[in-house]
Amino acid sequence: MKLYYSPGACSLASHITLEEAGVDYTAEKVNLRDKTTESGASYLAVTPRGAVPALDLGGGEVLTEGVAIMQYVMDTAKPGHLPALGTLQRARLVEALNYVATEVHKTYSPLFRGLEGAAKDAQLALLDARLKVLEDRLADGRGWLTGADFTPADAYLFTVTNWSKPMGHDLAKFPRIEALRAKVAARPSVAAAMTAEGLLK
């Protein structure tokens, strides 16, 4: 398998998941501006969407969308590690992954486009509202986002909330999310993926 990624982008969550799964894989950096890979190939030949992550499975199969990649990797490499398909627990995992993808990740996205003034303030307020839902969910004392076990949802939330600091967004008002982030950061898989992407020295 080969993961196509951009350092610190949402693909970091898939990178962490591959490390968690302990699978044999390679990773290639993508320049998202000019849609080329580190080896000089056209990234649009890998996926016409031109976005990361993409996971080349071999045999002409390329899987895109982090939510799909993370579940596929864990289900195939570590069967039984995630809740079983068809259970409420699995639905809760899918619920969390999709909430991070559609409500949190997508609320950060406009901030990358240089919003200023009232528009930026409004976007940050919306982001705070989205994060408060997760902060409140963690109030029951659960160990991780979906319950007692670490899942790709935790890796995904960690990845997108990494974007707060460079945007001047203060996470201090979300102490439970901050505590969760610290737990995720302490995992060897996270250190390995971040080091590979040049995010840790």
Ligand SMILES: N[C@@H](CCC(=O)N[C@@H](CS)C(=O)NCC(=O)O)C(=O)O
Contents of the next structure:
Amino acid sequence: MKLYYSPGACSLASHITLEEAGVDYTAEKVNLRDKTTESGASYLAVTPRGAVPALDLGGGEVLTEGVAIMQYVMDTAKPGHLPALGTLQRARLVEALNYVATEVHKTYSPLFRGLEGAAKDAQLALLDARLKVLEDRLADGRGWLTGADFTPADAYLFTVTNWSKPMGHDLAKFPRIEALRAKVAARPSVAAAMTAEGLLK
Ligand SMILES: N[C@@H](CCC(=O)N[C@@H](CS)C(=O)NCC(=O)O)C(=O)O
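What would the structure be for the form predicted together with this ligand, given that what you showed me was the form predicted alone?
Next comes the full complex, this chain leading.
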């Protein structure tokens, strides 16, 4: 399978998940501005939405949406590693993934479009409110976002909160998220994915 990614973008969470799963895969960089891939192909021919991540499964199947990709990779490569479908714990995982996708990731997005002044302040305040929900959830001493085990939700939260610094957002007010980020960063899968994306030397 082949992952289409952009360095440091939300596709990093899928990249980390592929490393965690230990599957054979290749990765191809995408230029999100002109929608071409590193090999010069049209990315819009891979996925008409033109967003990363996309996972080419072969046989004409291209899976998009990080939340779907991460669960598919783990469920197929490491069956039984994620909580079973139909259990409350699986619903908790989907809850966390969807929260990061729709409430956190997409709250960072406008900041990349160069917001300034009061509009930027309002967006940063909204981001704080979204992250506080997770900070409070971590207050029960759980090891990871959904409980005792690392899951793709942790990789996803790590990936999007990497954007705080470049966007001028202060994460220091969320010490439990900072501690979680440090634990995620220490995983070999994260070093491997970030090195492959040229984010670590
Ligand atoms: N709904 C998609 C959104 C992915 C997304 O927002 N990707 C961004 C990078 S983090 C992107 O490719 N942006 C370029 C664009 O939308 O044209 C998912 O959750 O996977």
